[in-house]
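Shown next as structure tokens: one chain only, the form predicted on its own.
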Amino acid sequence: MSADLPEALPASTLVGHLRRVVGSTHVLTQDGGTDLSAWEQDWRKRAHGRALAVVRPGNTDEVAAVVQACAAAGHSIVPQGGNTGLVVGSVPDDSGSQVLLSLTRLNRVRAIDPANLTMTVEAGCVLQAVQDAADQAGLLFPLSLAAEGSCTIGGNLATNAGGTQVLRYGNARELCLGLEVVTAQGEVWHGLSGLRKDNTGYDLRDLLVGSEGTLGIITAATLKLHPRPACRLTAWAAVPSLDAAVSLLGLAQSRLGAGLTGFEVMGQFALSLVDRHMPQLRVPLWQQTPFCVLLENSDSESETHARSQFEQLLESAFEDGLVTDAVVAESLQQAHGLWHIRESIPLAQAEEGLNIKHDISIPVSRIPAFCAETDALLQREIPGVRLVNFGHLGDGNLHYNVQAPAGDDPGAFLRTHEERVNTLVFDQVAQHQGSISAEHGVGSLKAAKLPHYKDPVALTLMRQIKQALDPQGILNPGRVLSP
């Protein structure tokens, strides 16, 4: 405990104490006339809570002091980064008693070590700023998401974010070497190691990454960097089926090896939404094929070598009937345009109306069967339902989203069908040995579902870990593990 903190802090004095800790301008309350909706409402506008206060500490010591005060007063804490999550994991409940801990002021790049290929950054750094800092050092930080202009590294690590380059570089967990974390007791774990080998006990880093703020609050991280590739080439290919897409993936892996850094699949209806709501993006090939694939080849040699590899790959794919048409970006601008189409699918779907989102992972070999079976079940259950199917086929992660039939009220569709659709999809995921959350996390949206699909022994161990690290249950309660 800090020296000036009483043994048991009355709740009525908590806000005043927090103002002394972080400065009065960084403690925001409704009573103070501040609109807190940007912090209290999730990105999809599915949930809106009410915080006791939004607290914006400026350094790790202030985070620790805030946690100590909340623990003494018995108030729970909801950590928040860019608030771009999709599973309602970073907004307060409606009790008006939770402290919303915004980490966006912790936004410094502390150090870059080119020889060690590492970068140490604070949790509030926006992902794009981290990418830019690595690029300015002549290196690459490969985590890439549609929300990279607003999501933060702390949130990326808390949810073990994936993105478009997991196939080559791995999830956020694989890109993290060390952490600085404030515990539920307000202590600071100084674990910012840049080591790739450290076999001195339990791997606390891997435990904290993906824990969604329920075991500790990440305040900084040491991240892996990579040499920048000499060349990146992007191709957009029309494929006749998901089976063909899976076969094309295998062919690309055998021909390009580690150079294959991206392999995305997009269903025709998903691309039709982009074409409808964002016609300026000029989606190629989508009208003539049920699926399109976006491939990226990152070559360490030269553009000539990369283009030759791509041409040979596509020639073989045409001969084998895996590709019916294709375009290869002729410039970096064209490549960015193709990726922008892929990244615009969620925004186009939002323009179409409320929808039921699924972030699932399935063994790649089972994806065609899963989609065929689940598509048929949903069409039988809800005639005319529209399926927005896209995602990271290379690592088995699909965003298998369900849109209301054309002309139906989207809100009424969700109220009537969401529970049944989720159960149907998740049961199919389980039958195909998959996971109901691939990269978005569990949050509160899936916490009640987890016991139905998670091994019971694993859940018992998870609860024991939560109790050991957060015995008061003050860190992001109701997320990951249901009460």
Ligand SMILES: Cc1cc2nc3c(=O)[nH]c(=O)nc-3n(C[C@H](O)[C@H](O)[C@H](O)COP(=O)(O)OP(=O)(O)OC[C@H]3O[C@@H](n4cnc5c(N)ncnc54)[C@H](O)[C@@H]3O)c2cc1C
Second form
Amino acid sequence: MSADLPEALPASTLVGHLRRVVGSTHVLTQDGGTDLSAWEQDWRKRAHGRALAVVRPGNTDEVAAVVQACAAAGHSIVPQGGNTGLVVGSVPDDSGSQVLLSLTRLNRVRAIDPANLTMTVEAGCVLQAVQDAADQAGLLFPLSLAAEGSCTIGGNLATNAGGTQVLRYGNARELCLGLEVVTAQGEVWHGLSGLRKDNTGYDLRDLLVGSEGTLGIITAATLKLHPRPACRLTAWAAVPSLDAAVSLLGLAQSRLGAGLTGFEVMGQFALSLVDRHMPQLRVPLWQQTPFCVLLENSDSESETHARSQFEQLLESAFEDGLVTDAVVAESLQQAHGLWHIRESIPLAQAEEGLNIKHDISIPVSRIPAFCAETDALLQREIPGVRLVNFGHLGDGNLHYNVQAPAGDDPGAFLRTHEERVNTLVFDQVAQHQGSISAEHGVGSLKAAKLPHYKDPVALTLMRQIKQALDPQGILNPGRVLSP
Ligand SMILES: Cc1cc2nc3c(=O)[nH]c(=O)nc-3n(C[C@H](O)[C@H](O)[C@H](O)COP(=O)(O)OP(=O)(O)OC[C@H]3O[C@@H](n4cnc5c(N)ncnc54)[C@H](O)[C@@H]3O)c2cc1C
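Previous: the form predicted on its own; requested now: the form predicted together with the ligand:
Let us now look at the entire complex, which starts with that chain.
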């Protein structure tokens, strides 16, 4: 298709061509009078760009034809799934020349192979639909995160999403066996392997996962499924300190083994925001303790077995002074209620006002020291600053967010302090051998910071890979690697 197209095609000719490729109802433009803000604005409403057009192909061949046309015309492409990313990676810049490639019409479950424990789905499938399809086949697709009702599997893989089950099942990367990808040249790589072993050269799948739309467009994936546990039990425990939370994690790992599928920590201020903005959720135990922990035990035997394991674990934890109070959910509904509180923290935070978000990972053993030191440095820098600290402690991943002192204007707080706070927190992360992005990715929000914290040799290799795979620089430019 691209062979017919001259170099540096005028924008209007490109749009006309894209209309012929995907059908005119699937190419949206401002001129057509459509409000494009759902595609042009990011989830946190921190960036609002302007696209030449929003293009919605319906299958892989159409994706390939769109990429060929954009490459021939010299227009860059921003791939987008559910647009729930948190690092400004899925929205266009404000040049008005980028093509926003929405993958949401590629939403078929192509196949489920129960004997091989795999399913093949298209990139635009919403995560919850993937979970449901696995469930209907009597199996489990364990990737789970608060945005699962609107994020897509393509976006999950492009950001190597984590979520609440990583402790047991790994990130999106560990759940992916094969990919179908449209390259920057508009070719299709047919890599939908369901193999668990394949040592035939460089691992392109692992390279593409986590590349945030900068190396190729994921159009489909073969995913790993797991047997469904017989029972999932959830407990909510008050712990006297972060040290105690880390010790409780070690105890839970030794007692529950692979049954421990979730271990989340939530600071008192984070829970107070849920209590304030969503009082109907009735947050347990938060007033009496600096941290609460949410534990999930997925048992392959029975509920009786899971309950007795949990009781023994909590008894030992009480005796060791690691837990001061605890509740175990009596029903699935109660368990969902407890998880809902945890997953409501980001929304409660947003209600409180804009804040400076961090998604960091630190070796678990160093988390108490990191928090003690960083809390103190921030308090010294900005007296009265409020810390919304919560996250996937089992994976060493904290959402260590910084909120303006009570009564201060959040917008002014961000304008004045964001740069300095980021540097302070990231320097601390580096001192504790951590990462400035545990799961959300780099996007454009952290692209300028990456050179300060990434090994220089790794960064050079990354640039060489980008150059080799996308020499024209048309795939999501400026994301991950700053110009
Ligand atoms: C309330 C909330 C909770 C969240 N919780 C978590 C969490 O616990 N763990 C976690 O890891 N993340 C979390 N996230 C962020 C997370 O990255 C996204 O929700 C999700 O993985 C992105 O999927 P998406 O389809 O919305 O992708 P988008 O936001 O559309 O895109 C994200 C990135 O992937 C690229 N991309 C999208 N689709 C494709 C494709 N098919 N091919 C190539 N590139 C593509 C985009 O260009 C962009 O760079 C959360 C977000 C929200 C709003």
